[in-house]
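Given as structure tokens, the chain that follows is alone and in the form predicted alone.
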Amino acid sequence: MAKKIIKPASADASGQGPRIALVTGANRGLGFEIARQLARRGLKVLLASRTLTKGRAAAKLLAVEGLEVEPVRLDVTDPDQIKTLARDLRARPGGLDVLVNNAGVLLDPRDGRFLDSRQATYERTLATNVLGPLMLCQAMLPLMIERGYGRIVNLSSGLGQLDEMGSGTPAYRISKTALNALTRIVASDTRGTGVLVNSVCPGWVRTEMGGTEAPRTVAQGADTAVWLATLPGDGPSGGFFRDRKQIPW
């Protein structure tokens, strides 16, 4: 049996039909798990990944639910197809409402020094959790400035706090803190303009990334990122949250 959708006032800013949200690396995990809450929220979901053959099998699983999806192919390190993604969606009514950067890798074993890192590493992570939802911002920002209306949550970690950052994984630590750089220049550089920017944690959560021994399900984790997805107008920006409430930075 199909699962119920949520149907709340999710209409765009002409009123004449649902919002429609960008979520990247959506093929599986928490953008996957994000991609299905926004659904079921009412809002027209684009499912990125970088093949179209994984997104179409991740929409047929949600279409089981009775949630209809739009897979799309993104590769966020290439700059030619974030381009032209951009440039087909202002050829389309609606533009775009919601962009959530989740594509993430972790490349670093889990216990490595930063002495035995390798440059190679850095670069492949930084080119996907920064430089990529640095672009992605960069191509569909005007869509949503000319609207007068846009939510961008940037999916973060814990593991990227100042306040309590330790040892391990160094190039996964550090991508991590310039993504959540990135949110706070996005949010001071948009802040009156509709628009309101936002990083979150999710905790540490069962995914293929965060293993079978992670305490959370991906549902949980992706909770706070739909919460931020959906905010009201007087919600807040340049913030780094987890479980719906602010955390240091």
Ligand SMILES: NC(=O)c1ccc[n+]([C@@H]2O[C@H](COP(=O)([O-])OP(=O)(O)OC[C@H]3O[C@@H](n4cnc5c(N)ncnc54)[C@H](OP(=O)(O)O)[C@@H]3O)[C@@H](O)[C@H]2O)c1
Given for the second form:
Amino acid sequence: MAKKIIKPASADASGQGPRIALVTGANRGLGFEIARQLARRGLKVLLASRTLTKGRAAAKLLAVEGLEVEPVRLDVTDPDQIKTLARDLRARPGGLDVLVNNAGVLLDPRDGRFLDSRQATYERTLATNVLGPLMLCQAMLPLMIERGYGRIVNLSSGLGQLDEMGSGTPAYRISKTALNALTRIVASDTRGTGVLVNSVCPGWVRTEMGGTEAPRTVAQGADTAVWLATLPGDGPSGGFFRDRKQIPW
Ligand SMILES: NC(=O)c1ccc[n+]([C@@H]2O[C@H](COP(=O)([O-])OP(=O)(O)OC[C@H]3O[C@@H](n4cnc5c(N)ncnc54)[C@H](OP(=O)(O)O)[C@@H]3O)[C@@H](O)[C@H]2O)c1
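Switch from the form predicted alone, shown above, to the form predicted in complex with this ligand and output its structure.
Expanding to the full complex; the earlier chain stays at the top.
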């Protein structure tokens, strides 16, 4: 039986209502779990999915748990959709406080090697995993800077660490290294504005992307992203984290 819906509680001390969070690719996997955990903490969550029917179905699942989230359509590779969403958010009272760039693809064949890799795989992977978050940061940052508060979390991966860079899934690896560069650049450009920007590696998590052999649950994988999305004002910016601890680039 459906539980009574709990509307987002006031999550900021200023009395201006709950913090508003946008989570991309939130219809399943880690994005869905991040949306759930943020809603549980009292944030108003915009659950973004590229297919609105999937987002609505995901929102209904959370409603059964008593969590109210708002499904929004967003294909992160579509600049027009990003601009329209930013315009809509600007027209609302709360703007946007938190952006979780979660949507991602892993299109390389399993154990795919560099010499066998194809240009189209790089183009599609970089469009979703790098250009999407980049365009979203550009569109949403002004809303955050104006209000002196923002948290941006980029879902990266240990496969993007230069420190441990090796072969296999080259398009995915390169995309996550580039995403980490975006984190550093945006963190640097927003220093002193109240916006904190960080990358997270969720570990190897049981989702459609991670597969059934992955050791971590989505709840374990989402924990550090949720922590970064709700950091206090004196929290870190420009870092790369796993299990709430900084890791090398
Ligand atoms: N699972 C792991 O072990 C692991 C490890 C390290 C990092 N990560 C990262 O964590 C993030 C989430 O991974 P996951 O395991 O939850 O993956 P997943 O189960 O494959 O889910 C990916 C999500 O991204 C969405 N998506 C893909 N392309 C999109 C686009 N163009 N616009 C909007 N949404 C799009 C998918 O939507 P559809 O349902 O419409 O396809 C889906 O909701 C990714 O960035 C991934 O690289 C995962």
